[in-house]
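Let's start with one chain on its own, the form predicted alone, as structure tokens.
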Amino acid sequence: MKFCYFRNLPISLLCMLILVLIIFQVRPAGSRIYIDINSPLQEKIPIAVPAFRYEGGELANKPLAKNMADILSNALSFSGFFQLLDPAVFLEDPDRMGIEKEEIKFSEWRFLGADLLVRASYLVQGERFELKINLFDVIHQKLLLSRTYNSSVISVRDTILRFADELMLELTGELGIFHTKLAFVGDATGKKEIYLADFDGSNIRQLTNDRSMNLSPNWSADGKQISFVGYKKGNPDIYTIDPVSKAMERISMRPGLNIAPAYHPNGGKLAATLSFTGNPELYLLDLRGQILKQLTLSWSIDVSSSWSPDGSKLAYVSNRAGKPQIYLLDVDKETTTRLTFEGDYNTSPAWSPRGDRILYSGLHNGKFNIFMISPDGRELSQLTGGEGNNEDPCWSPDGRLVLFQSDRNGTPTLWVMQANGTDQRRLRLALGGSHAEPDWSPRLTRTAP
């Protein structure tokens, strides 16, 4: 440095710089965040999660020490950031391991490839437990998050899901998605009608039971209200239902076909096709069905619109061009371009939640597969090919996964795959029949720190 300052000033402005730069380069401690997830080349991160230790209480609850820590380890396996190690070479009895920071041994944990370490126990007293749950940097020796809880003993689960979501939080920067909800159909009484289940599958529960036909489920922004079109009354009309007490109410019955609806983003409104004039057209509708405006005007059968993120264009499909392909459209300016060229049938499109991409299913080779593009029409990709049919994708809160229908076993049924194509595999829904077109909620709850 003697020699950079005093020999040559323009090389010790630039030593200078370069130091000044290195310095404020440092995030402070607690800021790092461990995962990119705009990164599609993010690699899984080794991740320990030993059965929880129990502190005392009831016997019959000590077997909430493993079912716990196999409810966390099993969201955060979904998520597709995170790589389970196997309790079976983990070096120490669960229930004789600390879980505060002088207590862990951190060497150990690294020989055996873990990158971070979640520990915890709790203490069951009649119908309420308390939960004391630690998430350590093994690489760097440090605690990263430290959550208490008191609460139910049937209320496990939903507490759980509340870690792995600040958890996610903490290594992100951006909640999980343990508190979203899926919306399908299913045919297994025999009829078409919607279910729910929770993000990875699990608790069904049958949303309809008006044994017609209910189709194309579409969750509000805010996650309280699903359209969906139903044949209760013999004609494809527009409903809305409250997914809690599943109240339902018809808002669109006008003559002929009323389908696809499609919520705002920032509420009040959806896009919907209607044929009542005779060739269906996109319209504006109120949550009370009321047309507020027209949105395509052509002789070709426009239909099935997703929303950008800010509301100002619509995803869409349309046959004006002789087959059916994606347009956008700029509500405000009122103008239509054309955004897929490769193909003959391309359908079922649905914008990410950071406006970036497009999902959309094509037929190609005799099978639909799902393909990502960019609203400007660049960066084509395919997501998935040589196995059965795959169609109506649509995103995870998060823009991580992609949630689509696929017949490659033979029936069709839900499927989950990381937004590069990777990593697919079927959700284990405990419903017989079929399962399709499925709509990601939004996140159901706003939990932070």
The other form holds:
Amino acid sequence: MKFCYFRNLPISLLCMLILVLIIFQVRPAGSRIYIDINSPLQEKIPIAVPAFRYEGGELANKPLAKNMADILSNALSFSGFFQLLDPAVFLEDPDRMGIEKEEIKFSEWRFLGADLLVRASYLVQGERFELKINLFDVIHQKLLLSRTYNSSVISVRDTILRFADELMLELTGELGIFHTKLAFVGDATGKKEIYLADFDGSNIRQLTNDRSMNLSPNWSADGKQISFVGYKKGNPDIYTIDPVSKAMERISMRPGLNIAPAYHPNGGKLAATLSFTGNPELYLLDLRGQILKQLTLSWSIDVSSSWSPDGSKLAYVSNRAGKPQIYLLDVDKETTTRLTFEGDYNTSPAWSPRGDRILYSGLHNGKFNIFMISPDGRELSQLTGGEGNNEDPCWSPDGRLVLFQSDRNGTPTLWVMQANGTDQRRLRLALGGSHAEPDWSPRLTRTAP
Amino acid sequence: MQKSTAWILGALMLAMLLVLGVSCAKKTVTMEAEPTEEEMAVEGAAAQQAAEDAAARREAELAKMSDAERQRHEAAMMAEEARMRAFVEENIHFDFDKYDLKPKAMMSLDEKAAFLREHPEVRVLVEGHCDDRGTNEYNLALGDRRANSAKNYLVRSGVADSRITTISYGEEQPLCMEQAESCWWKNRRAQFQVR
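Would you mind giving the form predicted in complex with its partner chain, to go alongside the form predicted alone above?
After this comes the whole thing, all chains and molecules, with the earlier chain placed first.
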């Protein structure tokens, strides 16, 4: 039983327990205790992932052993939960170590400081490979998770990431984010186009290629569509595209702006800013671009909306008080409240997957930085600072990571941090030029090639 | 677009020759609201032909004129040409995060409006631009408001609404790339294209 098991573990695993409790506990809206979700995560769990043991088959496949361990290590490290032990300090040759509980020398792993250990072995037969992976609790000498996979050699990475997702489910009660994708704008070709990458920036794929200008990619809640703004026809119009087939449709092409699309979490509609009346206002559109409802009516700019996870509210940017600030609109009640009061220029709101936080970028002392606030306007905190301009934040689907754009190294590129602002690192993207306007997909059931 | 603009300017030169009474043949270039690429190519070719014809006719007419007439004529031509260039090349500028027109911008727009009233065949595309501070989406909206500020002023100055279209490029087409106010100022602009 998961809870009983965690009770006797050291602090790092206790944190997991807290997290599990938080995830499973149903709380009334607006409750406060939730917030500390980030602080327990500061202590990372030490985990050892030795090279996978090669059980025979074609010898040419032996180098996979290290690659597979690296894929898993990199994914776990990316999640921000784990501290990966350096394989150079491992005491045994991974090829000689067994992978079953009786064969593991737990005291040695304990000595190295590992709380968790992954042991795996694999076999390659032609195009097929068989992988067995075990996850152990070193301290209590227990097998926590055991999985066997039988798949094609070309899907090695996908298989290992599946295990990583299940490992996260076992430890936190929620699947990992290892089957997600990032959409962003890149100008490597000299023109702004939409690109896709895996969660960690690998496997880059160019989605649009019309050499006009494509901006503001936004994933639908089911991950099957991306909406974006394209200038292909000489005006900023809203398009939708299937990220797998690349089938594209222009859905809103009214005179003036058709920008900032934001899919509703329940699907079937999106919010967008249109300016055919002469002023940029927010509208609710169906997926064919027909207006279902006008959401704002003012003399000011209303743009950049982000839905609350239940789809009842929108955080958006308005300059109705003279400067851009974040406002919240209750779509059914048609009531608007102002959220941000600190600073003269706050934009790009991003509502957290759990609904308890809103990220935005704000201008202070001439630099843009990322801030976090709760929807009731309290608990404002600054997540970035002192390093260039940091803008356009978005959440990982588990709400633990924040992806954003930063020019701290010169050209704007994508960076990732924990949701408490720690662990800021540049995303490794094998793509030149600048990278901007990231949007993180939900967990994907089908993966793009 | 630049090229076709050049030919349209050429066609305008022809129109001016007509105004000055040098020729009696009336030829105007009409423009569709949304010309396709093919139509633009055809228009471009027609404008090119017209400009070449005009140049040839101008040579012939100039040959017949007295020196004084020729000088007066050339001075008038150059002045008109300068007005056209100013129309396209002179941007109007805005303060950071603002779209209200500054006095200097209004003066510039007064000249543009006068030019447009005298040349009813000209259609205009007003582009709104921003500096690169702030978010992309907000700047797209800001650029839209800037373009519309300029358009509305021209309309109030007697230019038909239907002759002016707008587009916002937000922060996407800077004229200047440095991180300094002198550069940001250049980028915060409305820019005018003759269509």
